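One chain is shown next in structure tokens, namely the form predicted on its own.
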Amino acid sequence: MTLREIIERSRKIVFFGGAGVSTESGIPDFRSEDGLYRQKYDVPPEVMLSSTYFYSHTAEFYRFYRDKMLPLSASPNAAHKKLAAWERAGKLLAVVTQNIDGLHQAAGSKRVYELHGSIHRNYCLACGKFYSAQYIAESSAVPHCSCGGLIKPDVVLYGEQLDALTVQGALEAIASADTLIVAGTSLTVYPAAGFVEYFRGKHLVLINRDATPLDGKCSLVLHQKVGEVLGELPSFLPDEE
């Protein structure tokens, strides 16, 4: 069965995506040959993106974060746009994403579970005041609130727990899906990679440039770019066919 046939017959699709969903928007992934974690730094990115490093080396954290983690000029690609269309068409239940770039919402998706938070939410640790990603990008050194408190991005750093309500919503969506599309992820980061085990539906589809531990368990495996695959499929919206 082709992916188009699977999508046509599905009514409760959930999309579970990783960094590979946004690479076609110009945002590097993490673990591929040219990914962020393969680049050479004096301090490994995994360390700089940890909770411990944020509090102990805040200025250095923000220097790296502004340089590598704030792709504010990126735009949604064909994958983001097609998923938003499927949601409008009543085929897609939810997007579960490990990405923090906000591109699913920028494309129009409404029900998005951001497992690792978002660069677009930043809060004062003292008073809770909200600040935009643009404010963080334009601030110098360590960004502080008008009250003097330290501002922290609402992203899940290494050493921090995932948000319980976000996890619950994501797992409930996956468990109720008739089709789960897993895309752009190496499925090596836990606990997120384990979410696939909650799927009880009919079609498990994998779209990823490289092989993953899930390949042998899928109804369909496509080792291609996510945007190229989804971009060729119908939107299933009557006014856009």
Contents of the next structure:
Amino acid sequence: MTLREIIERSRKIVFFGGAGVSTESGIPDFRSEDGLYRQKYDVPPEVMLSSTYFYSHTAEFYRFYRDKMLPLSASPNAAHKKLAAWERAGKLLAVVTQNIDGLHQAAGSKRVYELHGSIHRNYCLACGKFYSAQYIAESSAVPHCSCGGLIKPDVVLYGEQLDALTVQGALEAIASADTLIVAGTSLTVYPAAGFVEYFRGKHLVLINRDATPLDGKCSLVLHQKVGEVLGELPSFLPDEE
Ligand code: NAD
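Alongside the form predicted on its own that was just displayed, please also present the structure of the form predicted together with nicotinamide-adenine-dinucleotide.
Full assembly next; the chain just shown is listed first.
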């Protein structure tokens, strides 16, 4: 069966994505050829993005974070837009994402489980006041709250736990899906990568440029660009064909 036929027959699609979903919006992923992990840093990115590093080297953390993790000028690509259309058309239950860039919501998606948090939420560790990503981008050195407290991005750093309610919602969506599309993820970051195991539906589809550990278990594997693949499919909205 082609992807188009699968999508046509599905009523409860869940999309599970990673950094590769946003590369066509100009945001580098971590593990591709031109990904962040192939660039040379004195301290590896997985260390700089750890909770320990945030608290022990806050200024260095923010220098890296501001430089590499705040793509505020990026906009949704064809993949983000098509998923939002499928949700409006009543075909898609939810997007579960490992991304922190907020591009699914920018495209109009409503039910988005952000497993690793969002750059768009930042909060004071002392009083809990929230700040925008713009505030973090424009602050110099270490951003502080009006109360003097340290501001932390609401992203899950290495060494931190995923939010329990977000995990529950994501797993319930995946477990009730008839089709699960896994895309743009190397499936190497746990526990998120293990979420796919909760799928009980009919069609497990993988759209990823490179091979992944899931390839052998899928009903359809497309080693292509997710924006190009989804962009070709119908939106299933009568006024937007
Ligand atoms: P990853 O970098 O480990 O893997 C990305 C995968 O996407 C690769 O296998 C690559 O082949 C594939 N890919 C790249 N561009 C693609 C495209 N256009 N179409 C299809 N496939 C494409 O990413 P990961 O598995 O998501 O794990 C990295 C962690 O870092 C995650 O938590 C991730 O969300 C986070 N991260 C987030 C962003 C973001 O928010 N945009 C960016 C970088 C990293």
